[in-house]
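Just the one chain here, the form predicted on its own, laid out as structure tokens.
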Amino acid sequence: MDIRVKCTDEEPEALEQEIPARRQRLLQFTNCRLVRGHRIIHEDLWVRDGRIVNPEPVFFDERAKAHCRIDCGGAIVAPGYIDLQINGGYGVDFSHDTETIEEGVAMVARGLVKSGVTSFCPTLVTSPSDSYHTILPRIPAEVSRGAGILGIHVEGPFINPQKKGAHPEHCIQTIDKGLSTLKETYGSLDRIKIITLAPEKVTDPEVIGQLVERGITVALGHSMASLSDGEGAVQQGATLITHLFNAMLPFHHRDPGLVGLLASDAVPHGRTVYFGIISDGVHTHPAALRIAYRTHPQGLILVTDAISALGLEEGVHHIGQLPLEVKQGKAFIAGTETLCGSIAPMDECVRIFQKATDCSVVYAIEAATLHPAQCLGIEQQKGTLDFGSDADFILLDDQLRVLSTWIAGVCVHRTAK
């Protein structure tokens, strides 16, 4: 699928240089199939000022024509992928590289666009308090020509040590003084978008509602919680489960634990419980992917849970305070057989999920676009190709391989032919 560009003025040398970021510049993407309204439609995509626009008033009221027409060669045009849980990549560990965090986040943001990710939440695993105080204020709010930063996901330290996974046990804490504990631990809550905690480790359940009132999504994970514990947290405002099936009690028919929230009748009416799931071919068996998909499809969110070894060769690296080893396509805590994160990029996770579940192409894409946007309450700006939304989108071939990535209507990556 070849992408061709024709503009009314100069002919640029490359697609990335072809469309300068000028105000009021109207772009028309033709010969494409849009993922819109839960289906694939044959329609042009119009972009101006970094947003997707309705062409009707452009035609009939403004009588304007496109400054540039981009022939997409029959490609699928989908919203850009959104990753709510990623610990690093390309040799960068967000929880460990405290002295170079700005450069590290920028490197990852620019790398992620290659796999179609246009927005993400840098994720910090359980760390000492002074690490949070150092790192959180220094994570950049935006990166030029890189995936957008939606806010920070702090995965810990308020988790259960019995389900610590790759989190250092000596750094784990309990919320015993309400919001004061969180402020003392993190230094500030201003940049935080998601907090993963173990509900059974929260002594004051009102803390969850107080976090939600601040616009923070509360996720449940790394937990020994019963279903009742999880339902109580959801009734207080929790809306997300962190990497379903991993670092939680296994499903049991007498007490299904956090997994049971997918079918609970105690979830408040009108509220959706979302759950991240890692479809990297390692963390979650294909049958488990199918169970989750068939049980609660509207809440399923694909996450990578990627670590610093994403994009690197086999060898020893690190995740937070712990060394890790990549071998045979998997990442382990060094010297053990404990999995500690994924090294599969988001586009690969989408392909694996679609094949494992035999879901529609549209659903597989929405699990990495619309659903995470809905979870964070940003679906008016991200996760769709609706009129007025941000022009963050990707071009895909029929095998769901990324051809190019666009952020605010600007091409930030194009796969080499």
Given for the second form:
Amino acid sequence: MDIRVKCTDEEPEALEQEIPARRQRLLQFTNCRLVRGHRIIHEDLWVRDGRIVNPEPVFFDERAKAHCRIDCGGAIVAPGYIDLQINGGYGVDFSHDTETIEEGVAMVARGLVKSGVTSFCPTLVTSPSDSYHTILPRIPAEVSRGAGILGIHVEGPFINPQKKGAHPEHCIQTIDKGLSTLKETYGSLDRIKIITLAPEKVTDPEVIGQLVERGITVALGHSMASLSDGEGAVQQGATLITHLFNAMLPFHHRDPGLVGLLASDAVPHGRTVYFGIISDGVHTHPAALRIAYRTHPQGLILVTDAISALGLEEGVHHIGQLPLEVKQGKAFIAGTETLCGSIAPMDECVRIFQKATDCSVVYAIEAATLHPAQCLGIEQQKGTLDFGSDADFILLDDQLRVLSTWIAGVCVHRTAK
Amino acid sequence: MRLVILETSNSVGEWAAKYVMKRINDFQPSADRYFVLGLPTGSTPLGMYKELIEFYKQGKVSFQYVKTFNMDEYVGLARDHHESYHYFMWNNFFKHIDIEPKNVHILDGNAADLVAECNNFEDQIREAGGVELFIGGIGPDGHIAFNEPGSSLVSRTRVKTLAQDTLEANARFFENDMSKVPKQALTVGVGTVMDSKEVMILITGAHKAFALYKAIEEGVNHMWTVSAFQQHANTLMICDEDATLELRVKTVKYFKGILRDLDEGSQLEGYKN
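For comparison with the form predicted on its own, please write out the form predicted in complex with the partner chain.
Time for the whole complex; same chain goes first.
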């Protein structure tokens, strides 16, 4: 199921070069099964200037034909995956490798396209203030031929020490002075896209709203919050739950905790509470995946929460301020049985999720594309194959394995046969 | 006139597609000599378009050197409205084949000056060298394109107000809300179609039977505008059994006999490119 390219002028290899002039070329991807409008449809995909275009006005108004026709061999064409929580990979740890952060992010961005990820939020775990001050401004805004960077996810340090998981306790802080504390701790809020915090530790009722006003998504996690704590935070503007089930109180029938937000009646009308869930086959039991999926399917977002060992072999590596160990396909804090993050790439998470829940192929894909885009409010540009959106897409076979990855209409990865 | 009577409406679409393919391929169009095709919309032509797309995909026919002129388009309907004829042609035909966008001509029902748009369309047909084969359907009231009863039989492309019959037939496509149904359309005239070298009319269904009877067994009459093609040297009508229900047995036997005797049908059925 390889792609076949036919261009009116130049070599097919031109599609893989990232030369600006080429961007004006009109590309027509034929013989595809597009994921569009919550269905799989037999339609061609038209791309120009790094965007998905509507072919009808191109035909009737511009009277133009495609420069290149790319036969997708019947592959499923889906929007590129979006990962909202990823701590590193390929030996890189975003929170730890301060000196080489630019190269580190670039390496991860280029590695991620192999698993079909076209946009991500580099995630920093609970770290000392200095680390944030150094790292945040140095994370690149974009990486050529790599997955796009949507902004930074700061997971901590305003979490509950009782639910720290693998985060270093001595770096955990409290929000004493509202927004000023956050600015002091992080240095600047400019590059931040998502903040995970424990709502029961937030005393100032204005803080969440102020963060949301700045376009930051407030996520709840690493928390001992009761359901009503969670509901309060949601009413103040929180819209995401960080890795559901992990680092929070378990569901209890008289106080469902944060898990209860999936069925809460206190969520403001018209608002959706999204939740990240790690479906690496380790962090969440398949039955738990099914419960979450059945309870609140429109809010489900697949995240990898992948750590530096993603893409690496068995052995000892580093995470945050602590060493970790990969054994038997899982990652633990070295010397303990505490899981400290997943190493399953996103395409594997999608496959595992689809198999565990028996959901439709379209839904499994939307959980990793449309939903994260909606959560961040960027669904006009990312997460869909709608006209006008960025041409970040992937070709998948029927087993949902990645055949090729395209960013802004340029092929950045082709899986070897 | 040739009347080809086939069993089902699907057969009509398939036969018509084979005929179009044969005509294009026999013509051997090139950059210096385009094949000019007049096209209709509707459920019967839909079957023909599907077959033509298949033939294109099988490499049996190319539209690279074909120019097309559609018969009609609603006035005031957005081009991307699901009922517009631009929408129909794009989704059911043009986007699946290799036709050059600049060789496609469909009247623009949203043009600022509708009369100029119609006159311009006539000029474009003239510049293209005239239509080689004009394909059309027939309304229950015997109209060709939107040449409603009472249309001049020598009319040209112009703005027409739609008859009540037509509005009612269309209502189901506009949620049965008469206020949403377009009241006017731009249409080629009877004279415009008569100018073409060959006319092929597709007629399927019992509800078209009376119109077919009026068109071929009665006189030339502007109340049944398809009857004008009795005076065209090369009229070809393709219909299914149901559409013959109002014809005389004698007429049906005559034309079925021709088909059988000449083996024309089977020759064309087995046509290979």
